[in-house]
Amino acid sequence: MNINFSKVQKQRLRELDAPLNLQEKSFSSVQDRDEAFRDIEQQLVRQGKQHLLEIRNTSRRPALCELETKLTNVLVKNGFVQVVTPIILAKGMLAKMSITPEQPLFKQVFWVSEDKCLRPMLAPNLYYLLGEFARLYEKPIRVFEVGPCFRKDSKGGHHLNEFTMLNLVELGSPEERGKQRLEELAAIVMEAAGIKDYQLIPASSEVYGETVDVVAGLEVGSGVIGPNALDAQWGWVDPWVGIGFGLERLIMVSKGHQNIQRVGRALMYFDGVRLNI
């Protein structure tokens, strides 16, 4: 007779981000499953203290905070300007982006007045910005922000309302080296956030069209090259290559967490670990 973890012990454990094969593990008696369930949660309650005394004592700073001025440091170094945009967007800005009432992520924005709106995703702040740059700076032109977005996304592990997006962009390339300066700019993100194992799929977006995600056992990233249909809604029609990042997908897979909420501005958790131990 096999016996599991009751579903408290599981909903603990979850908490406490066990390993899915301990999660799983099973039982010949009642009394087995309870006793290796008192050591297990015992072990991961000293872990997280010790990550927590290690932050305070070490003047760590908590992993998202981290990864953030990774990011931004690569990046800088690369050629790129760093910018920073409004997180109030106006309805209109959405709409250039083809995001109307018929489009399924109009359905997801949270939005603060009846023409404002939390921005869903940077995209629309750094076209405006590369139509400025454009009669400014010579091409190629390179900007990245780094900044909390807002979505009513789904429930779930790889989820959040609220997150924080990298999204850079080359503008001025040659059109030829596009799907090459792709790889290569994700290389230098995916390097940047301790991930070696990953893989360049096709997809395709409502927003973009064809896109290339960027995957680690989940999306953690996701690509265009241009010219692309929206482009003329901005004023420019130069060959262009951008990619957008989630840093708490990134730091859920480096790290092996088990869910997004433990690496995100949260209340419940400090750098990954459970508060209530």
Second form
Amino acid sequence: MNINFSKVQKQRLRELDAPLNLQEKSFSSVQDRDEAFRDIEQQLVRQGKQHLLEIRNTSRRPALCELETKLTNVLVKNGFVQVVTPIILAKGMLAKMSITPEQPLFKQVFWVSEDKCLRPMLAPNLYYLLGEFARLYEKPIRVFEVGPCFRKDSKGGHHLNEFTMLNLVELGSPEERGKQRLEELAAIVMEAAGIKDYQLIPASSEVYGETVDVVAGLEVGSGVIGPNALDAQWGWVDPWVGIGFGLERLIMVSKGHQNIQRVGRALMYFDGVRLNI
Ligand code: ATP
Ligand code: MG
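Show the same protein again, this time as the form predicted together with adenosine-5'-triphosphate (ATP) rather than the form predicted alone.
Shown next: the complete complex, the earlier chain at its head.
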């Protein structure tokens, strides 16, 4: 007989982030199955509690905070200037990114008033600042921001309504080195995130046209090699490369989690641990 975990048991195993092969296990009797369930549940609960203790008793912080610190340090060390820009964005800034009502991303925007929204991306603010920096700094100019972004994304294991984006841009490095720089910059971030196994795959975006996705089982980042049709209106025209990464996705991959909810901003989870244990 092939008996699988019941719906309720599967739900609990998912909550506790049991490995997929355990969730799919089959048994020859209900008794065997229920015993196995109790054992696995107990073990996962123990692991979760252990993790919570570790956070309290050591200098460890939630993975999302630790990754942000790590990425910030490594980028600053590589000559990037960190910027901190407003989370509330004017509608006009979206329009300048060609995100107008006909565009799919427009429908995912959270509006706080008629002409102000929660930023769905960091790019418009970085474009704006680079317009200022292009006058003030010698090239190449390297900037990055890491912070919250908001999108009404269809719920699923890879999307959050609020997530943490890292966007880095290098403006004014030689155009013929664009592809190589993109690879080098992706490598800096992926190494800091502890992910060895990834690929750069050509893709396309409604906003930028041609892009290069950073894929590690799932998309963790999207890069662009400029110049781009959008650039001129922001007051600069040099070659550039930029990549936007989702920090929660990077953590999902590096820690082997099956859904993104447990690593994002949450009340049901703390640093990946379901709290009803
Ligand atoms: P997807 O196609 O997976 O929805 P995207 O291509 O729309 O993502 P981008 O605009 O390229 O996303 O954003 C850059 C990165 O930000 C993505 O590669 C991903 O890591 C992250 N990201 C985007 N949307 C979300 C979301 N809703 N939740 C979590 N991370 C996200
Ligand atoms: Mg993308």
